[in-house]
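Next up is one chain by itself, shown in structure tokens, the form predicted alone.
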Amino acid sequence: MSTRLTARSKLARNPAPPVIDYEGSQYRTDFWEGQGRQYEDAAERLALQELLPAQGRRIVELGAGYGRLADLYLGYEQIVLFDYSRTLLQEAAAQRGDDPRFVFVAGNLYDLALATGAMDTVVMVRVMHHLADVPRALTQIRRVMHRESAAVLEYANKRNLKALARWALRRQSWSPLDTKPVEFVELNYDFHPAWMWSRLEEANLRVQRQLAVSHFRAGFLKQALPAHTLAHLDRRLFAVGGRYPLAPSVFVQATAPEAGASVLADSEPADITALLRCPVCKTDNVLVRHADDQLACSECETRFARRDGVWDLKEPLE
């Protein structure tokens, strides 16, 4: 999941690479509902619609939580909602689970539990800056992308104005100009845009464009103006401020011309073990269902089941 609220999260239990844990948390309702934050909700969708491909076969929203942008994603004949915490997508099944287009999936990021070649479009939003292996997390997006895959992947922006204000302030110790990432609480990064586009290039993942985004993030202009008004100012520097991001948090929309044919472009979008994979020996096409609620890997022999309307690939069946 992601967020830059930690009071309220813990470190998982897997320690290599670590990963925020939102189990339990309250991230709708300590993060977002009531909030203030609706300026920041707007102008993202935003820029989702402008970099997303309107409709397609297969999603999947890396990150997706509590399932906030959900309803962006209803182009689409199949929508996969993946996340580390369970509880988080037990919100979301309890919100969207009557509409069978929907898979909730619970799994590491790292060992992504889907298909390679299994997806036309990766959306991940509000994640990138909790990854302490970002080339690792990159190569697995890539994995379950084909040729004619789109991934809308946002990161937060180490070069920001706020950012290059305190720091010739003094105010800051680290210089949003040197391209290393800087980790400025435990487990949250920022980025800088020029380290992020080589990580995609080493990954084999071609940039298309770039948009700069909440660019008018201050308390006092939220204060002064309308969400809405204030996304949609901040849409008109979208594309300008990409050339040179300075917001605090940029997207980008990447292809992967490299990769192969779609896996699934003959499969039925209900077809759940031909889009899953198991993380457990990293093999396509071995998961085998068992009844409604239980899958079993034909190569490792790991089982896992769906609680609550969550498949859980993050934790098998003992």
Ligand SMILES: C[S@@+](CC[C@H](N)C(=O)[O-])C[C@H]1O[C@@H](n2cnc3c(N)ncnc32)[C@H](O)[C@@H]1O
Second form
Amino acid sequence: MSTRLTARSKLARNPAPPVIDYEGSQYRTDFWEGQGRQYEDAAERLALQELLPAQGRRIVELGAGYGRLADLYLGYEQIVLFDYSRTLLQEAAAQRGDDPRFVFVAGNLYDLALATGAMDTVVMVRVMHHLADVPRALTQIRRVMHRESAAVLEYANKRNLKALARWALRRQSWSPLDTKPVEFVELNYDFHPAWMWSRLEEANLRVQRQLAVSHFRAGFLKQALPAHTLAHLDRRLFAVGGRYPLAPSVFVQATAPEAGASVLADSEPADITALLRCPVCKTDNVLVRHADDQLACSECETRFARRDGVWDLKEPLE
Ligand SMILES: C[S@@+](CC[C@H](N)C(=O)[O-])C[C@H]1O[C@@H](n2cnc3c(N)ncnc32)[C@H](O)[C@@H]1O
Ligand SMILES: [Zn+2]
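If the one shown is the form predicted alone, what is the structure of the form predicted in complex with the named molecule?
Everything in the complex follows now, all chains and molecules, and the chain you saw is the first one.
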């Protein structure tokens, strides 16, 4: 009981911004499968194929949902799918749980439960647009990187052609040229490329490449051409469009050249206690495995459980 109170009061002292709740959502079938978004999916995969180092030791996808993109990470020795929604991760675990390379972690990326310098590659797609506090998220992303890591981060671009046209026709109140983020629906934001670039710089993340993606996100085009063809046409515009993005989605590849060395170089990829950090006392290397399905923090004594294949670092055990 006292452990629980300690854990909760520590979490309360550094409250995270509001988080969009996908718990129990049917994201796979409500948004992707059967919803006419094969083009977007194909284009995002092509962008990731261009920007992701194809192989490495450890990769994490933040806000991985049900694992839509998980097959792109199979060149890695350890693949962490991290999300706030336990139910979406349970879906991912039901599909990928038999592969020992996968680790499923429920948590809040604002208090990222991954060890400092632990990741070779960090991916985040279709998540930035839900973040009320981008600088806090970028600080966490930078913290888990080492000096040879790459982060591949996608965000929704407010300065896109459709928004520009709507604004010119006075069918939209906000200006796509204004650099401030726009919250068009609660916890749904579009960002200006210049604003995002500044936040990345402030977080000590150095942009190496920038791609503009999904130029052809329009019903009539998607009906006229097969998704695969449209995505390959889009690919031809990725790099040139990335110089002054006007597409609705932007992918950046960033490095953290001033970060420390990789901390996990000598540990076994299978050792998840070296990979994780306690989200309550925010200390690396203090989680100890108890039995098969529990972790306990040797610093603050908080305990966490694995259920249905998902490590729950969002809610400590009672
Ligand atoms: C639109 S879905 C994208 C899922 C996946 N990246 C994809 O592209 O298929 C957004 C995901 O981000 C997760 N998310 C949002 N805010 C988060 C946070 N603060 N910490 C962890 N996950 C978060 C949600 O739970 C949800 O699964
Ligand atoms: Zn702890």
